[in-house]
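What follows is one chain in structure tokens, specifically the form predicted alone.
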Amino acid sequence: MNNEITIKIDGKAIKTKPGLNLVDVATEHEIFIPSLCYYKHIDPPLGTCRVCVCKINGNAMPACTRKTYDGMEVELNSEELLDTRKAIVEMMFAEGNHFCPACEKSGDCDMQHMGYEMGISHTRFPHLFKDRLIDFTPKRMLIEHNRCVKCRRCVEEVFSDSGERVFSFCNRGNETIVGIDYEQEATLSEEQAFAAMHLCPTGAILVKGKSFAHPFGDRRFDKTSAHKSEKSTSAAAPLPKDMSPKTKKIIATTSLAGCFGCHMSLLDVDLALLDIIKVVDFNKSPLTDIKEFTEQCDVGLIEGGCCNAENIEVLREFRKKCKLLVSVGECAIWGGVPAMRNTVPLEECLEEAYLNSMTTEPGENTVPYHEDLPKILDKVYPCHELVKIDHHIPGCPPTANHIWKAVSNLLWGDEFSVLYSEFKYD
């Protein structure tokens, strides 16, 4: 008996069978539907993350919970749906403390991967920086509640040999957290603990003393996009050989609350810098040691967030003096590693740094104060929360190629493809 049916995804007719999961059918036909909670063998599907939201016969719903039927029409990549899915992932980043450059699962993280696939360079929502506990009590694992997206995978999949759940949801609503049964966790083998760590789509479940020991370039999501047309095996694409003839432009750069790594990356173009300086003049910049603006600049590149009053003053000056302002790197875009202090009150930070710390000068445990010292802010702020930012280049640091492709596009309208392997958060 022929039970073949026809469904449509964004107008494309697909022959399949009834009763199959829509995400699986799409994947088989090389159509990418993002998800953070879907696991093929969990039935019924969890449907918790809503990252796979689409419209089925005109109604918005998660694709992972829908079975195929004849005449099903799926709208997947409309402008509205793309923005909705992007906003959902952005909210997850903003709600948790996801410090990708310092996370053990960076490069193997499903949520990070979704950000790459959706082209998320920054979040439209302010980061909450809640101070959540890290649970070190379990025998073999630790639970990093800052990274948990409450997908429910661990609750439904991790059991002890006696058949008892190891994880469970505790509390309700916005206060929900994943709890762990310490007695049941202690009975897990090392292999079972590792399986739980890999099951988690973020770095919320970690095995003590172990890590995802893969070098850059060999991690799961370093090189290959889920979009079949965007595969890349190259770590970087070369900049064009010929940078001329072009109208000469003026660039300014600065480093605020950051490590200067983005400026170092900027110089990694090596000998191509000789071609770049033929078409670009650097004005106020650490690269030229010019301290004051001498003219209006076409593009300003900002590295680092704002942690003190001087940072804000410099940022506002760049906004006035630059036609286009670009946040470069994670610190400028959302605070980055310096923003790890945002979960702790400023008073406690100062006490820990100056009053409770060791010193080589006996009796010098004092918080420094002088009218010439910039006033420290209550937290580290991303640049776009203080001034208008026109463009964001993520990375810690972004590669030289990524930076110069973006700058060349802004200055002269040059068209470059930023490779999947270049668009990273770490």
The other form holds:
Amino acid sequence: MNNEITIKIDGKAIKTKPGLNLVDVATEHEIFIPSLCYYKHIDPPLGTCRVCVCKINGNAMPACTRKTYDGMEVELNSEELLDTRKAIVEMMFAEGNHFCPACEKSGDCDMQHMGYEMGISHTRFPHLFKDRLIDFTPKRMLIEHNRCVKCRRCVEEVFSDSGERVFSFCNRGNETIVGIDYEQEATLSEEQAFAAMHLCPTGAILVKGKSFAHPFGDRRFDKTSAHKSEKSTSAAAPLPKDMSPKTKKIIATTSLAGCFGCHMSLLDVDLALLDIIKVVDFNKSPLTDIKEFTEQCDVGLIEGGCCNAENIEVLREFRKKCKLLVSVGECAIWGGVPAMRNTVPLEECLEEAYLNSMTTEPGENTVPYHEDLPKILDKVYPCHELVKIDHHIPGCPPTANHIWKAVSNLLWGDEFSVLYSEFKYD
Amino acid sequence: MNRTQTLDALWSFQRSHGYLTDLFVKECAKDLGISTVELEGVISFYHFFRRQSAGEFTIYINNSIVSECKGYRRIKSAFERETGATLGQVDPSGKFGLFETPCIGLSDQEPAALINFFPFTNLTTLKVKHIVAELKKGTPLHTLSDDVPDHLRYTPPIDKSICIREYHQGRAVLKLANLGDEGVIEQVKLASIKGMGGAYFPTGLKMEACRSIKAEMKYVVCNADEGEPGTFKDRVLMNKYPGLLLEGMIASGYAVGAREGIIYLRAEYYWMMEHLRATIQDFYKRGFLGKSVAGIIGFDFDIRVQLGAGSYVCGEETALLNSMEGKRGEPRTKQFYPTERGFLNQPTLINNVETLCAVGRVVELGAQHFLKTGTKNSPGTKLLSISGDCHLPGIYEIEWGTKISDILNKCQADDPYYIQISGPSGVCLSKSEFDRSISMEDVKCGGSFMIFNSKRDILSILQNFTAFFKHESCGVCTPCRAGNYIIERKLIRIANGLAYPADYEEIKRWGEIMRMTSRCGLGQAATNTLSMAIDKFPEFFAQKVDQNGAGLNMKFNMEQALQPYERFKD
Ligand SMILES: Cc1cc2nc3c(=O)[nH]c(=O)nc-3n(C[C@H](O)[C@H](O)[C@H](O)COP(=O)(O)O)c2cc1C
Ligand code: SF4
Ligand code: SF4
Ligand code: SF4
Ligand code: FES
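For comparison with the form predicted alone, would you give the structure of this protein in the form predicted in complex with the partner chain?
Let us now look at the entire complex, which starts with that chain.
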């Protein structure tokens, strides 16, 4: 008997066999269904992350838990589904505390990879900044609860030689964490511990001293996209030639709670800067050292989020003076590295920095407070929570090309899109 | 030890020692042949299991919305004052532990609390003072606890009533032999009995599916988890007609070829356990359970009670199966129906208490009796648990098709303004909809019917619901685990006056994402009411936000954001 069947994905007929996993079948036919918790060897599939949701014969369900059958009709890339899947990954970023620039797994991380693949530039959800533990107690591993996405792979796959689970979900709801059994963990061999680290789709399970086994630049997702045919769209919009000083566009920039890295990155365009200043004037900006706005600007580039009252004042002024406002870099977009403090009460942060610090001079035991000093906010706020932001340019920092391409498209072109290779730069 | 005995073992230790000690957890895990962390995972899933002392007297105050309306805050302060314990903690002497828990199924007599799982109802500050003083004196707890009245308020005339009518033990069971197994299913289908647990799935079809699968062992499970806030009909049925429930289970077992029945009873109803067990014993004595039930050769059927341990999601059928298997009560992926692979992977028929009682009645009274009333798609009657702002909260057996306004009259609701049907997972109705009817054709109702008057703050109601879902999410899938948390934040912004009309659109879209992607009904339904309320109460929501829209500057509470830093001044 011929057991070939036909299924349809977005109208495209595919001949395959019945009872195969839909994600696998799609991959085999070079159709990309995003997935995160799905792991080939685990049966039944975990179905925890919900990143692979699509519509099967009209009903929304995760593709990874579905097996092929004759007449299966899969709706995959409708606008609604693309947005929904993106939202799920955004939720994971908003729920955990993911500081990629400081993460050992960056470039090797399935979740980060999905973020890039889906073109996430910012999360629509507020980051929750829940205080989570980093557990150094296990013998070989360390568990970074800030990064765990509760995919459950480790729970179902990692067993000690005596056949007992090393990991288990503990607690419930948003308090759920992956618990580790210290006794069982201690019995794992080096290879078993490694296997657990590689199994984890994020940087939540690390083997002490071995987390940088692959150097950056050499990691799984450093260069290649899972989309076999990378759809590249418009390159940078051409800069208009011969602009009279009157039609030149005007840009302002500022660095709030950032590290000036994004500004450094701006300068990385090198000689192209000479072309740019033919068509663009800079107004208030650290680049020009102009301290006060002297005219209305076309675009304001904001680096950094708001960590003190002055940041907010500056940001609000930019909003007044600029037609378009762009958050450049992670800190402006959601707080970034400075927001690491958001999981801890401000009092604790300041006491740790000023009172308990090893470098505190004897007798110098005050936290600075003076009317001339900007007042510090309870947490670091992303710019879009304070003013309307028209555009987000992600990256930590974004590359010079990426920034200028985005800006020139905003000024002279329309929608811009970025190549995977430009988007990815760890 | 068998894994299915896990919850029982944990309960038994906790009852005698107050909480689960490290040593016990270690040894219990060893007995079960699982790692300690796996057992910790199970324990920490259920909020009634304690890993630290919870006081000699553990008090759980109900924090559901009805309780909130009836004086939760007052009662909480009274308990704090009298016991010296703050909420969430044990008092310094270790005598009293004070905690809160979602709906305990006593919405008709709120505010209510459980003390060591004995019910205390209609609490007042004076009553709390008295209870605590007596406990301090050493008065035995059971002498202080309240009898829980059934509050049966309305039932149709005898020719139409189904559940709430006189019960005579054995009437259904003794008819089984004549009816035959297929006969039972036929009657159930004829009477169009549907799942009363909230999913309305045709019970006859489920029975047929279960019957059609060949297996060594099949199970009938009674879902007595009744966790949906505002419902208490199952409590009343089990209290008043435990025999009817057993007969329904026996009939179902007979129909599908099952040998064992299990009642999954929520821990909040522990106080009814003895009553149920005694009824079961009585059935054994009369030959209605055990070998050759009611003389039917070859039909052996046992029933036991499995106690839950505090988790709303365990009412979801596949979560309930996991819980009975001694695991975390996480819903399974929907690859198989329980009728294919259920308890211990065997075909399992899971039905709600009321559904099973209806099955008992259909065998006793015949399907024709059901067809005398109700509507085309929903013949028969439905039990409503009515609570909230009305003079006569309690159980109403209404004919399907009854108008909402009729019901409001019957229960004497003076100023009904906002009605929540089927609990937080259900739908809300505004005044303009009171001429609609409870039926499959119009407004479906799983049982909970909560009335709120025009003085109630709708946003607080919705915040209470969201807090409930956040607390009860099992945490296994992203959209529900993170989504409810995120929505909660959004509601806080609205409550603080920092939101804009666009926030309502976002809530609806985010809710839609949760509905589309969540694994089980909890996450899927969690934002239904919220989205609906925004549309149905436009005036209310309009006044909560700045109508001029966000503009270019968002509102920000600078004073609040600077508060922690200001504490460093001088
Ligand atoms: C989150 C959630 C909670 C539920 N809680 C209950 C419950 O407490 N009692 C109940 O009978 N059904 C509950 N259900 C419905 C059950 O999953 C299942 O549909 C029902 O037990 C089937 O019985 P029925 O067909 O007799 O209604 C719940 C469903 C969900 C998704
Ligand atoms: S695990 Fe690390 S690399 Fe992956 S998303 Fe989180 S912070 Fe980024
Ligand atoms: S630790 Fe890693 S593998 Fe385990 S659940 Fe978390 S993200 Fe998944
Ligand atoms: S929807 Fe919520 S309760 Fe249901 S499986 Fe997902 S996390 Fe668990
Ligand atoms: S990949 Fe399908 S649910 Fe996670």
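Residue numbers count along the first chain shown, from 1. The term rigid core refers to the most C-alpha atoms you can superpose between the two forms while keeping them within 1.5 Å. The structure presented is a predicted model; accordingly, all values stated were derived computationally and were not measured.
- A displacement of less than 2 angstroms separates the C-alpha positions of residue 59 between these two forms, with the rigid core held in common.
- A movement of the C-alpha atom of residue 359 reaching 2 angstroms or beyond is seen between these two forms when the two forms are aligned on their rigid core.
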